[in-house]
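Take a look at this one chain, the form predicted on its own, written out in structure tokens.
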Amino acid sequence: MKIIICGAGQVGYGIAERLAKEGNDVSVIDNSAELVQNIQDKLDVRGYYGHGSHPDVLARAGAEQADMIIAVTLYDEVNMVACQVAHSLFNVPTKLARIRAQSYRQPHWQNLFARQHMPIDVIISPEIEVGEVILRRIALPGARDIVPFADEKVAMLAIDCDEECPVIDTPLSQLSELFPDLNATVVGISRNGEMIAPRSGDQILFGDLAYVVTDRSQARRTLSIFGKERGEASRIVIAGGGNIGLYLCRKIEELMPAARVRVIERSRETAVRMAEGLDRTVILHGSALDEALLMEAGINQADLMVSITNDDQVNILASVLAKKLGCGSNLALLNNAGYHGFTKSLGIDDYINPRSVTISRVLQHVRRGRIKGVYSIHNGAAEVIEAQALDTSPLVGKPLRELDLPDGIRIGAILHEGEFVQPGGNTVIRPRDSIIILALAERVRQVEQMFRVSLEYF
């Protein structure tokens, strides 16, 4: 595919890196000559200096032949105009834009982005995406990651296999025998930095991070079997009251009426705005690194500390300090991938990489075939994909044991007429079934082919 990316910052760079690695023809536009030079030096992409919303710059970047434009500059209005120009002047088929201001997302303005007004096919809102990730982890605190598929009927859980895990050294085939009524399949294992798509005879080892696809209604039971039975966090301290913090607090007030939330925000102006827009949340003005203020927020009795300021180092230190003062667990927002490797050694239970969340959202629309959902895991080493089987798919009509799927691909769940089906050797996939499947990075193209028909080649 020929793809134009407007914005060469952290998000734009991450998207360009992933798409270029997969062999797409990628052009990147930015009004910072330094960022353009940096991305050209490090990635196999073309860089163009200028404003992504200017027709002449889009023309130089090849907009007339582009299949997709992804506008992820720091400015909502630039992203919106870039998509409008790409549509009106160059007829670019697919347009994605990052829009952060929630004013544009209000339900009564929803027609703004219709094709006849400002034609944007997909709106990417990092604040909402990250907020939803945090909400899922608050609801299921035993999981490192929780990703919904198939209209939330299926969940992918990332589970640490530590000393609490009773199924260590157990072959995966035995898990089915021990828990015959459990609709859960281990589709991936991260072990010593390597991503594996296991076979039924493989075992879970101490230190593994297991990726488990399960019936959403059995998510808590699945966590319990892996030794991660924990109650929903109800006493929460949040460091950082920006867009993510405000969205998160509003959703907690709406969905978790029993939860007690306190927010620590350094900016007085932001703290006042939050206090005016929330009902039950307590807002404290000051630094999340102030031990006295943390104690005033009740950190010693809190179930969870969520550190989501704009500063990675503050998020790390606030998380560590919270645990030292008695907080049950912590969760930090970390933009810099360089910090991810040593979070555990610092005492950080879990982190969120907003760039990874955004990339997963973009990949869903880059993948060809009947792909309905995509989630990138382990820094792009694998993807969990939801796709619909067509009559022509090679997966249809044969028992799974006869499909001879290549290494690096593992089916986690099948949805037949909306009902969860646990995949087994005798299971037969039917046309229009939804399949949740893990594919290592080098197998993603093969998975795309499984869910394509000749008419969809373009």
The other form holds:
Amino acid sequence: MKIIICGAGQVGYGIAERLAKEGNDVSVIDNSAELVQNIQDKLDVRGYYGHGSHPDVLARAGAEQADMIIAVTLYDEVNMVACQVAHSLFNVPTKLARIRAQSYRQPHWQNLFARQHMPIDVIISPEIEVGEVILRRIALPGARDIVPFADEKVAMLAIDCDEECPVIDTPLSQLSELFPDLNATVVGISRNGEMIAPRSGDQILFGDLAYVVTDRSQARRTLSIFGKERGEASRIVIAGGGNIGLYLCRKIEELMPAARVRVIERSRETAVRMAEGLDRTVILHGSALDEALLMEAGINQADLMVSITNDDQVNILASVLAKKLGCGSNLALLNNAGYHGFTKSLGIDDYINPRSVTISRVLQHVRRGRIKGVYSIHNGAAEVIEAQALDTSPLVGKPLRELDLPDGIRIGAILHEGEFVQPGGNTVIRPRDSIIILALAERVRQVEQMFRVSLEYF
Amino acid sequence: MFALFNYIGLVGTFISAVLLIPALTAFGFRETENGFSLLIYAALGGFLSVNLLVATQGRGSMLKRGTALMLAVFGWVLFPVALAFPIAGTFSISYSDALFEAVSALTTTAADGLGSLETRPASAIVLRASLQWIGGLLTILTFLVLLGPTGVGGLPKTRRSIGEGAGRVATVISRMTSSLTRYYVGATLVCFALLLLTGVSPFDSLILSSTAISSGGYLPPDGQLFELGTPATLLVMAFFFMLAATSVYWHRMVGRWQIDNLRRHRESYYLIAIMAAISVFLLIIFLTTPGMRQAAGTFSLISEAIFNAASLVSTSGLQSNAGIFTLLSPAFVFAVLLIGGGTYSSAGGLKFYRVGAMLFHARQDLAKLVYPHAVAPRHFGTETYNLQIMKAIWVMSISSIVAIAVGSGLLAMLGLDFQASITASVAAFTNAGPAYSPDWAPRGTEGWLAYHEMSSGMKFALAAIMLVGHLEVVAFLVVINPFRWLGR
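Requested next: the structure of the form predicted in complex with the partner chain (the form predicted on its own having been shown above).
What follows is the entire complex, opening with the chain shown before.
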């Protein structure tokens, strides 16, 4: 697949890294010579110095043969024009753009991105994606990560298996015997920094991070079986009132009427903008590292502290300070992947990597075949994929035990006519069933093949 | 100064034209003498006004903030003084009583200083109702083109700003007057037609439609409102009171279906909600008052409750039945009247916008006690409240209370019962004349005089309070400020 990426910043680099690893022909354009040099040195991609929306630069990057353009520069307008140029001059079939300004995304202006105007197939707003991830974690506080699939009917939960987890050392096959009516499957385990797709005889060990695919309506029960039974956070303190903070607060006001949210924002201008846009949220002006201000925000009685400023160090320190002052749990936004390794030792319960969130979203549209959703986990070591089985798929028509799925692939859930089906040895996948499947990075191509649209289909 | 005369000429021409309605009524009712005298007044007023209008049309000068306020005050003093002459002539009353009637009618206060109307000429009653109708229109126009742009009393600013050339101002005033008059006349005709359909006689419909559209309070001479038509009559009146109490800008938003603006607008919705809440409250009182349920059907009581609530909020002060408001606590009635209707409407009072701003501000200051570092929003709906506007609103509110207090003191000194003085002062200030009535008097109390029993001194005092209240007291304070004149 020939892919052009406009923007070699953190997001552009991350996408290029993943796509290049998978053997795609990747060209990256950026108007920073330094970034272009850096990406060329480190990855197997072609770099082009120039403005991502200029036709001559796109032509040099091979836009005429490109299957897809991914415009993720810092500037919405550059991303939009790059997609427009790619469409109008080079007829690139698939166009993705990162658009941060919410004005462009207002429902009453949605016609802007219609085929006859500015034909962008997928618009990605990192702030909204990150906001949604945080909202899901607020709703299910025991989970490290929550990813919805199949129109929210299925959820993938990442659960820390600590000393409170009662199913440690229990073989996975026994879990279904112990909880026969529980619709949940452990599809992946992160153990000592390595990702594995477990077999039914494997056990969960202390310190594992288990990835469990479950019926959304049983998510709370699943968490409680793993010893993570906690109520929905209702007293929330948010450090940082940028675009993510504003989106988050709006959604909390809309979806959680009982929640009490306090926001601490350093910039007075941003704080005023937030106050203008919100009804029930209290906006405090000052530093999230100011102990007195945190107490004014009621941190000692808060259920959750969400640190989402632009500064990773502030997020780490604010989260640690909040915990020290009595806050129930914390969640920090960490852009720098270097910090991810020692969050636990610092006392940070959970973190969000915006780059990985955005990359997951982009990859969803890069995958071929009948793939509806993709979520990249453990820094790209595996993907949880939602796909639709076609008549021609090798998965269809045989009981699962006869499929002989290779190691590194595990089926988590099947949706037959919209109903959750717990996969077992005798389960048979039917055409048009939706399947939620985990594939280690090296098995992703095989999964793509399983769901590809072959000629026989027509 | 040319703008001032131009505006006076324009309004004078319009008033002179409206005088033709009572003149024609006079001929219709064979009150020939009144008919000719009204025609002469109309011709004289028309001649002077048209001359003034033509002489000042297109003359260049700036309409400054001070001039705009002076224009508002001067206009509202000049027209009652001039219109007291035809009133004195048609009603055959003294000039001082006629002046009270003129101020009362033009400010839509509708404090009836004449007593029994049965013996009065029909043309005189129509004249008074016509002045009340013009008063409603002039009130909105004064706020739209003069007081609004100056932001007096923290009024939400209109798009047009003071400081344009007189020619341009005259054009803007003419255009606004023209479109507003068309709307106002159209709404009056609809109200008139609907009242006819509910079984009210044409003459009574004429008087009642002028009352409803201007949030005035005059009744036809035939008796109490509930006797004039059906419960549907009260509902029609209530709807037009609601219309009169809400901002014409909101009406325009609805007419043009400006969804975005409608969504952000607040004042009119709060006003309607309060109206609904008072309706429910009144209905509960009606249903629990011995004898009321038996005397009238439930639909009749519902329509009465809605009508009286709308009348209160729109500061009409009219009651469906004498003494209805006395079922409520006087403090509640006068608090509602003092809050008044919406901005850019013909209703009186402090206005919902200002009360809302004060509550909004108070809430933010209270929140500051709990969260000293809290950042407060500056907007509420479509309005922006900054410190300057809040100061203006607080000054306006305090000045209003002081004006009511001074008015009460003055009336008490002139011999009115003290409680009656406060009641009359609030009713006059909020332009809700009928809300003051001896029905409020505690048993055995003397000195609660009806308007027609009051002395000339009391009537002058009340007329002054009506004008001060009608013109946002601050406008008066600015114009009579000695530093303004000494500093020239």
